[in-house]
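Starting off, we have a lone chain in the form predicted on its own, written out as structure tokens.
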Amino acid sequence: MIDSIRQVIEQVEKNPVNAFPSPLLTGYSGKRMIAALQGFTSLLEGKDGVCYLEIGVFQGLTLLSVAGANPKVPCFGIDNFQAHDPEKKNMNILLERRQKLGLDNAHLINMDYEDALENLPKYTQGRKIGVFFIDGPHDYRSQLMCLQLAMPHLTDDAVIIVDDSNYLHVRQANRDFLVTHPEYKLIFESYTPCHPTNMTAAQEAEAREGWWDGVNIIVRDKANALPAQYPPTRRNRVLFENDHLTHASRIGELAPRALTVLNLLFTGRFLRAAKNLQATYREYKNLRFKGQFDDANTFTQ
């Protein structure tokens, strides 16, 4: 299976072909990513009790592309549509696209990823995961928990594809998983110099032809045939250590807002900083989860 996975990667690197192109399917992913997911899932055809599973469905680009290219393979997507959906339209967009394309093998698990993974056989009718695509919450803990919670449900020769591996904290979670579970190996990695949000138009066009925002591909290597290798990370752990200060703060939930305000101040955008500070204060007034003290809150009361 590892050889077959490697062949899919090599073919995708040479010539990424979308086996189920449709103008209905839009979203944020690269051609190589879509072609790889379709190719890996094709290796499951004819196998009983296996499925494709992804975390983070958004509007269905990858889930429906994979299901359309592999109509005989059950394909599942987990999403509770709580992020990147301010108008609460994404689930209906996904369901409408699935109906128009007639993809009966594409199934939505409308739940938080932890709740779904903890009881996954209930939703997949006991099927094991042969191809696992992670594109959900990208914080360190969520990334690591996606890997950990899926382990009991993976086939012996499963392939794991981690999107947005450009992010340092995603790579760190992948590395920590690989170090603590040496039966899994990193077989392929690809990165771009920055997130597509920060790219020029030409760079973004190139990213859409490639892997979009970086990828780590992991395989189970029970025979220990592959060398151990890890995605690049920093030895300095200060950003991760700062998590402790954030969690113990009275207003830790406002940390992203505070960072935005400071960044605007330090880059001379004072009017925008003032407006953001006002918005931050409004959020502070409405916070439901506050500590009793300025810092060192333990929330043991």
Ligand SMILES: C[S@@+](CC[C@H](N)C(=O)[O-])C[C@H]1O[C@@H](n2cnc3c(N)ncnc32)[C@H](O)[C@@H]1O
The other form holds:
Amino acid sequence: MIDSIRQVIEQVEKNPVNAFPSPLLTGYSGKRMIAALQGFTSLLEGKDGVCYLEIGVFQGLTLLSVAGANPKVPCFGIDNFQAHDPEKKNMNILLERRQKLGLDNAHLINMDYEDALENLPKYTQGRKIGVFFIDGPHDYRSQLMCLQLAMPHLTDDAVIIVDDSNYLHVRQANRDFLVTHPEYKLIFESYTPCHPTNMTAAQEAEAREGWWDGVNIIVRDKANALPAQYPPTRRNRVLFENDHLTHASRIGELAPRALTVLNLLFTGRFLRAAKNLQATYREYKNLRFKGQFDDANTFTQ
Ligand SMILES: C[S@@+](CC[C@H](N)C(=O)[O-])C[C@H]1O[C@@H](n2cnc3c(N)ncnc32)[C@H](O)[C@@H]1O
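Since the structure above is the form predicted on its own, I would like to see how the form predicted in complex with the ligand looks, so please show that one next.
Whole complex next, starting from this chain.
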């Protein structure tokens, strides 16, 4: 299986071909990523009791592209539609697209990924995951938990594809998983110099043809055939250690807001800083989860 996985990657690097192109399918993913997911999933064809699973469906670009290219393979996608969905329309867009494309093998598990993975056999009718695509919440803990919670449900030769591996904290989660679970090996990695949001139009077009926002591909290597390799991270762990202070603060939930305000102030954008501060204060007033003390809150009441 590892050789076949490698062949798919080599093929996709040379010439990524979308085996199920459709003008209906738009979303956040690169051409190489879609071709690789389709290619890995084609390796499951004819095998009983296995499936493709992804976390982070959005409007269905990856789930439906994979299901369309592999109509005989059951494909599952987990999403609770909590992000990138201000008008709450993504689930309907996904279901409409699935119906228009007639993809009966594409199944939505409309849940938080932790709840879904903890009871996965219930939703996949006991199928094991042969191809696992992680493209949901990108915080460090979620990235690590996606890997850890999926472990009991993976086939012996599963392939795991982690999108958005450009991010340092995503690479750190992958590294921490690989170091602590030596039977899993990094087989491929690719990055761009920045997130597509910060790219020029030309760079973004190139990322769309490629892996979009960086990728790590991990295989289960029970025979220990591959050497151990890790994605690059920084030895300085201060950002991860800051977690402790954020968690124990009275208003830890506002940390992202506070950073936005400070960054605007320090870069001289005072009007925007003031507007953001107002919004932060409104959020502070409605905050439900506040600590009793300024810091060192233990939440043990
Ligand atoms: C970047 S989008 C996925 C893009 C998608 N793969 C595509 O083909 O366009 C990330 C998705 O993860 C979902 N998500 C975020 N946190 C989640 C959670 N805790 N449980 C389940 N899904 C989650 C969001 O609702 C969002 O739709």
